[in-house]
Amino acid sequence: MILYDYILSASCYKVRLMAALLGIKLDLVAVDFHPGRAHKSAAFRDLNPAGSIPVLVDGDLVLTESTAMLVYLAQIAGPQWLGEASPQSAARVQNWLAFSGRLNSSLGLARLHDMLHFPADITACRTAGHLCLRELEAHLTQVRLEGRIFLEGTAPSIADIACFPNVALAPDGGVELRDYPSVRLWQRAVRSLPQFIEMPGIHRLHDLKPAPHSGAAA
């Protein structure tokens, strides 16, 4: 199974993370996203006409959307990651997968603007990012009151993996997380999962400061 990858991409990282949590080996092919823009080359567009990363290839199957890759990996090696077996749970997981797209187009784009100088209305991106974070904070505060920590159900799901990277990397785009304690506690829960892997800007649990309820940032 081949993943066309860029080490600094949040979308690529979520696929690498999901594979690591499931014990799936990926053969990584580095794409010179910046500054080379190899993802826009004619050769790469033969693989993915949209000219975007990541791309996952498994035999004749070619997937170009990271959320579809999460579903595929979970179907192969961890169906419990798809959420609880009810129509309601399945629908809520899909809702979070769609929400992750909003995170990418707000927090993710702000990060690309600040780190790689991508053109963007940075004020609009950060404003939209905070709106997403407030929505996420309200949900996670409610589930904590119910004795849970993850987005859907009592166990982690692909919903968490889809949303985690752009939230964790939000400070790279000028969006701080100090006002979102439930979000930061959720991040700690994701980072504590067995087989969790890092990427630049996202560290392991033991590298974090004390938990938000102790009055420090995570």
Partner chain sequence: MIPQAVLDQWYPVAMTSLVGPWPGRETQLLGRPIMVFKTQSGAVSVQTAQGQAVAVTLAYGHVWACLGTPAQDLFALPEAAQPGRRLVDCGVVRVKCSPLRAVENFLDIAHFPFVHTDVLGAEPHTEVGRYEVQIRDDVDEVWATKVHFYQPQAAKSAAGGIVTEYMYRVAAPTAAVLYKTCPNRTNEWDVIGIFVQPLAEDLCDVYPYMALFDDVTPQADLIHFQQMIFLQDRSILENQIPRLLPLDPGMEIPTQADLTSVAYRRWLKRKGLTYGAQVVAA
Given for the second form:
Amino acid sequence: MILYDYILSASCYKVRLMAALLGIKLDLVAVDFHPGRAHKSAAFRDLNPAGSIPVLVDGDLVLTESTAMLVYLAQIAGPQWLGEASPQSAARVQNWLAFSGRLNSSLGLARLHDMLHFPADITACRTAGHLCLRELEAHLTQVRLEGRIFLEGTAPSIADIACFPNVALAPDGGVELRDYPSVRLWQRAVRSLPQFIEMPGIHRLHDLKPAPHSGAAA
Amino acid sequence: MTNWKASGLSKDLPPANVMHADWQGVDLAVWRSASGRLSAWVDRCPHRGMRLSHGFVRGETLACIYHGWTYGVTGACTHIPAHPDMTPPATITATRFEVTERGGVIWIAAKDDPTAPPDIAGFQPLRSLTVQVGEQALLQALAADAPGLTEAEGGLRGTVQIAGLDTQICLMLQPKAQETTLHILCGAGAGPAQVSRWAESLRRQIEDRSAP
Amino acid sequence: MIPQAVLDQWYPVAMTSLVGPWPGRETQLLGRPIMVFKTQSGAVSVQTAQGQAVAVTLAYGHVWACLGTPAQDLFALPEAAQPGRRLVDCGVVRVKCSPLRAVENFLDIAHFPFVHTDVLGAEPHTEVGRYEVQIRDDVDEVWATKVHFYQPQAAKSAAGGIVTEYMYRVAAPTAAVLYKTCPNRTNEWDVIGIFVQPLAEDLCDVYPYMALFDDVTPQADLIHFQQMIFLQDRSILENQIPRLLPLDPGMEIPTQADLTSVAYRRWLKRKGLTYGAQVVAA
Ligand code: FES
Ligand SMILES: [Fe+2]
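Given the form predicted alone above, produce the structure of the same protein in the form predicted in complex with its partner chain.
Shown next: the complete complex, the earlier chain at its head.
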């Protein structure tokens, strides 16, 4: 399975993260998104006319939407990640996948603006981002009252993986997460999953490993 | 008058976690050790100024994410990874604030305060929520929208109609520059999920009205 | 008032390959709006908002400009002309930090295990041994040599962990270059640079740059590797307090591992290069 990938893209990271959690090995093809704009090249648009990344290719299957890639990876290697079987649960997972698109066009665009000079109405992006974060915080507050931590059901799902990257990277775009305690604890739960991988901007949770020295016992 | 300021909820800071808090405009790193001890320090590593709230808790220490300098609960630096065999000089310390917990709320003061933080027995901590209006404007709006709440030490208390039920509410106010964080606790009446939704709705109304 | 010594320095303002016709890249230097564009004859020009052309030099894949009278030629980087090296422009990343903090971070090794975990460093290999630092008066540069550090994946082409040797060089107030063990050629150094454009005292555009011996790795992979490294640093740089680099001792606590940073700060202070710096402890 080939992933056309950009190391700094939150959407590409969704797919890399999902694959890592599922133990799927991806063949990564680095696309020179910045500064080369290789995703807009004629050759790349022969693969994906939209000129966007990521692109996932598995045999005849070509996917150009990261949320669809999450569904595909979970279908082949971990159906439990698709949420519970009820119609309500399946629909709510879809709701979060669509919501992750809103995160991308608000927090994600703010980040590309602040970091890579993308043109954007930065105030509007950040305001829309905070609105999304409030919705997430409200939901996660509710979830925690029920003794859970993930977005849907009792286990992590593709909903969490779809939403996590742009939320965790929000400070890159000048959106602080300080006022969202439940979002902070949810992120920690995602980052603590076995086989979790980072991307630049998300540091290793060094506390998951014991200190190699004695100073921590002090 | 107590100097303790409500700065967060205990349940939002489990063991082996660190978070940012604002104390009267001062940025703090508030962390809880693995055994549960709470500390509040200026959010700045003495080494090269990195925010300690980005650090990580191992056992009874907080380490800075930048170079891993490690500090014990007294604030003293206990380990410098670049010089693992060196005992750090006692002069290297984080700047401490006083911190305590009462009623499920984290209270912070600049120096030890002989008074106790407000007594909020009978209320369950629910959530913290930030409203984009200053403290005075918020108090005025609450007087109009929730007249059953009256000023009590550290904030407001009283009865509010939520989902058709008389509900006991306690709001601890944490004023910030252009906004105010509400630490919401609830007593008898509507369930916590309903109170949470009521708070969301109240915030929307107040912010809509104050929007230019 | 910006000190004259600051105005008389060279600063990077664009990647040469991306400069287009008027108005070209509209950006700023030391807080002043500038335009970097190609003239009809194909020459690269840099103008202030008042339409005044400023001194320009093209080198190492980038456009360098000086708002005052250049105090000296742009620093020499002979490796950029060495046959067999691949020159890689790694793009430009904006960071809300002092340009001097960005350079200082580039000179720092002790953060590798915590910030570039499992790539440039990993616990328990955290020790920074003694190394040599000097302010070289002949070339007016800061140099650190004989720096050794254990690295799990020192370069894109590295197969496993090695002890890497580094030399660091501050070649201009906001440009630094490092020389590190080349995984593919034992008698050569890989060259990696960081060129920082001071937009304001607390805002900069950072251009990572590489001149490597590596015939195998695709260009995009090399760029991704370097962007990965630099973006791991970005959230650190945006969260250091104070935003400006303190030049006076007392505000921060250096140890032996920080000798390069100490020399850099001393050099800046001596030369009056205080843009992006805090001179009196707040
Ligand atoms: S800044 Fe905290 S360890 Fe260096
Ligand atoms: Fe770094």
